[in-house]
Amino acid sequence: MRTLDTDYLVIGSGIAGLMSALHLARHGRVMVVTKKARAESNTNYAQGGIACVMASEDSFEQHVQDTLDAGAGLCDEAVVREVVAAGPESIAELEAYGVEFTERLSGGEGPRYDLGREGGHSRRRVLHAGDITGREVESVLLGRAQAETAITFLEHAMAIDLITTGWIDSLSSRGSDCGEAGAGRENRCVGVYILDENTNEVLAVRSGATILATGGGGKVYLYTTNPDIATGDGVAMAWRAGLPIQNMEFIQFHPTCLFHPEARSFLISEAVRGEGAKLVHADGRPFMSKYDARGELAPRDIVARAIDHEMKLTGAPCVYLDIRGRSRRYLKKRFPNIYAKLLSLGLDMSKDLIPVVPAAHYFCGGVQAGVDGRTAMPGLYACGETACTGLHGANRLASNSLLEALVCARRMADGIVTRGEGAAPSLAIPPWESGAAVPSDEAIVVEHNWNEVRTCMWDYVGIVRSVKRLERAERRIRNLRCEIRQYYLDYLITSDILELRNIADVAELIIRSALSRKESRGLHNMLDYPAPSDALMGVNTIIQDPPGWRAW
């Protein structure tokens, strides 16, 4: 088995981590892995913008008021507070590196940008770059990172396990010849084992600090907005590790999600509804202000529901968006990937209605982190969606994801750099062993536990829950972990099985989280708790669970 060094480990290609990256290699070797190409991630596919405060009409404490106001009750105000404190100064540093965010028309006073309102937002402070914001930004961090000497990329690699000194411990004091044994030390990350597709075999990778910065899970569901890469691999690893896992209940469906055979995933802006459109019956009928008073521009949560109650009235298999009261020009200058995109489909959004379902969309929990990345782990570190810091609370605020990626990057690079953490460890690793794993010739049964886990999480444990449901699901879950962790002794490691594993464990983790908070709060809606309860207020739902590594 190889055995590579670096500095500093970034798992994952998006915002998150190619900011950590570029901080990073002032100080010292980054290696970026990533399991497909660089520039497939979830930032890549991200619409709308960055939220942040760049009006003279707008202010810090409304974003903060608006941001808990979405997280009903579970944001940390602290970390809402220097994270919206940090915005303007994120935005300058990104527009250092090339980013150009769309501008007003016309001149006179104001801000210069074209800013966005979304939903739960009570101004407009959502800088874009058109509609293809996180393809903008993901093209000129990548276009910086790559220029940069001291970052190397891994394409084609997928992270498997993290790899402990803990872990290394357990294995010497039960014989196993794994080099050396630190008697008492602490517990801490040294690196990861990675699957190197190119190569097809099994690397190890130390570090001084490694990053977890891959995103969050879609793919656990059936319909999502996210990419195919959206397996949950950062908080799967992390609680096989031991790591306290956060929130998972809260998991955010966008509302509007295009409905058409064709492109099961394409996301239709909250800044659609931002810029006047209407949800509406397919005979035109609007009904959000029978939910909200702010109608469309109410938060994720509260449409998302809304949309879900009214198909399951009529029956219907989606609602519409009609913005037709916007000119054709107007909305191509505006919106001009979806416009194209749409107009591709046959649906001109100046004159059709567009048909929209619910779709998962966002984590809101993962791995307990700090703004500064810091998790319960001496080594490891969280940024972006797959960490939880307390931001985002019971629901995120419409465009503060982006926003949080590049504060708490720039917050956590400080810090490892700050601490020394720079070096990559001496100690053996130990070597990657397959035992007596063949390789398989069943990829029918991989994909057939894929649908199942997907199909199962789509139906018992979606938008309204119930506890009914929750425990079904719960049973049948464990029951396909058990098949996989077969599975994965039993056979030759590929991409597709670590990833069905991890969607499996991630699966897990949402039920327990969601089975255990008995209320409904934001996102988590339950039949049998109609109501938030007062005990709950701030309490967070934790998952810590002793490392299992390949036992599970």
Ligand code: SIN
Second form
Amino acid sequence: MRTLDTDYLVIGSGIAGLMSALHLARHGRVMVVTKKARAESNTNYAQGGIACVMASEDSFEQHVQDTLDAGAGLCDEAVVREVVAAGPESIAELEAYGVEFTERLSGGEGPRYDLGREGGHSRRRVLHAGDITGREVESVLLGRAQAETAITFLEHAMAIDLITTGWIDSLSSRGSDCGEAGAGRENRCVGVYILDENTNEVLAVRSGATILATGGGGKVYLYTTNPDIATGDGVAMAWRAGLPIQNMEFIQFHPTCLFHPEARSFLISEAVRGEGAKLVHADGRPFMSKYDARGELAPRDIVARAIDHEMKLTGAPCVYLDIRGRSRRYLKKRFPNIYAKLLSLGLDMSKDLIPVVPAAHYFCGGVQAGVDGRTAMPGLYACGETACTGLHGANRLASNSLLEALVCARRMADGIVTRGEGAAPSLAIPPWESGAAVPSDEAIVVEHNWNEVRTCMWDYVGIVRSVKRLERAERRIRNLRCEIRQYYLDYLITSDILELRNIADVAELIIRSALSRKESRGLHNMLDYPAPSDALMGVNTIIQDPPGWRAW
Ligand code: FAD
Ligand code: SIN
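Next block, the form predicted in complex with the ligand, ref. the form predicted alone:
And the full complex, kicking off with our chain again.
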């Protein structure tokens, strides 16, 4: 087995991974490992933009209050204040790298940016690059990272599991000659095993600091706005290594994913509602005022639940966005990507209603981590959507995710460097063992189980939950995990089986977290406990199990 060494190992090449790599490259060698083509990430599909206080009529305090309000009593206020206040310097940093945000057409007083508005924001404060903010950010950061000689990319390479000293020591205590005597040393992350799809080999990367920047896991659900990479790998790897996983019940469903057979995961940005779109039924009747005084611009949990309720009431397969009040010229300029996509499907958004449904969009929970990325395990860091820092609480405020990744990547890199954690350890890494595994002749099993996990989660662990449905889902997912485990042991690994194992692990984490929260709060809505519980105000859900590295 090949073992590669690096000072800093970054797993993932979205905004969190690339920003981390760029900061760390000033201090040592960085290896960025990413499982598909390097631009493929949730970041690349972000539309609305980055929330940041830029206007004189706005204030940090208002952004903080909007974030706390959306988070429904579960945000860590100190974290919110820190991230919000660091926004302008992070935006300046992005601009220094070359990111261009859309500016106002007219001159005069006020900020030079064309600030968008989204649900839950009391002010216009979303910086955007047309409606392809993520693509602009991803391509600029990638360009910069590729130009850095200290950064190496390993593309089409999928992290399988973390390598920890605790695990290596457990091998030697079980009499394996793969382990090293390390009695009494701290349990530390020293790297990761990787499936290199270019050569079809498993290799190890040994590093002084390992950063999980693997994004979210929308693919755990049948319907999602997320691209295929979003299989919750970082959360699953950290859980298997024994780390605490926080608030996994809070899955954000975006209210307006396009409902069209030829474009299953295409998002219609909340910014469209920010520019006046109404949510209506097929006959043009609006309904949001029944649910919240803020109407279409209420926080996402409220809007998604309202749509779900209306669809159940009417039996309709979708609702519609109506932005016909805006001119074609305006829409083409403000939303060029959405306009073109809809037109390619035969819909002119200046004349036609846009069919939409809620879909899984964002994980508010994840690997418990600080704003500085530190996790419970020395040597292991988490940043971006993989991490749960306390910023989002029970429901993320729109466009706060890219902001969080920017701020935390910088804080994390500074901390790693200050603590001098950047040299690959010299210990021997046990070779990857395939045991008696043979090439799979039953790919259909993976395909079947993949669909079963996602359908089960959509049907039983969706926007509205009940104890009965969650228990049913728990039984099914447990059975599926047993089958998947056997498959994992019997056959040589492929990226498909690794992703299936991860979505099933993450599904279990979501269900267990949801069952343990006996209340309704933010994105977690339980028929059996319809109200928030005072006793659970500010209480996070933590799941931490003993390491089950190879077993699960
Ligand atoms: P990602 O950008 O998802 O990057 C994860 C990276 O990790 C990818 O490169 C992936 O290939 C890699 N990876 C994953 N697993 C492995 C593995 N096992 N081995 C190796 N590599 C791995 N947020 C906002 O704030 N504003 C918005 O306007 C906005 N719009 C959005 C629109 C859409 C359609 C979607 C899906 C999300 C949107 N979000 C938005 C959310 C936001 O885009 C994400 O939360 C954010 O981009 C996450 O960044 P990240 O770097 O943590 O993860
Ligand atoms: C959107 O553009 O609606 C997505 C924004 C977000 O997820 O923050």
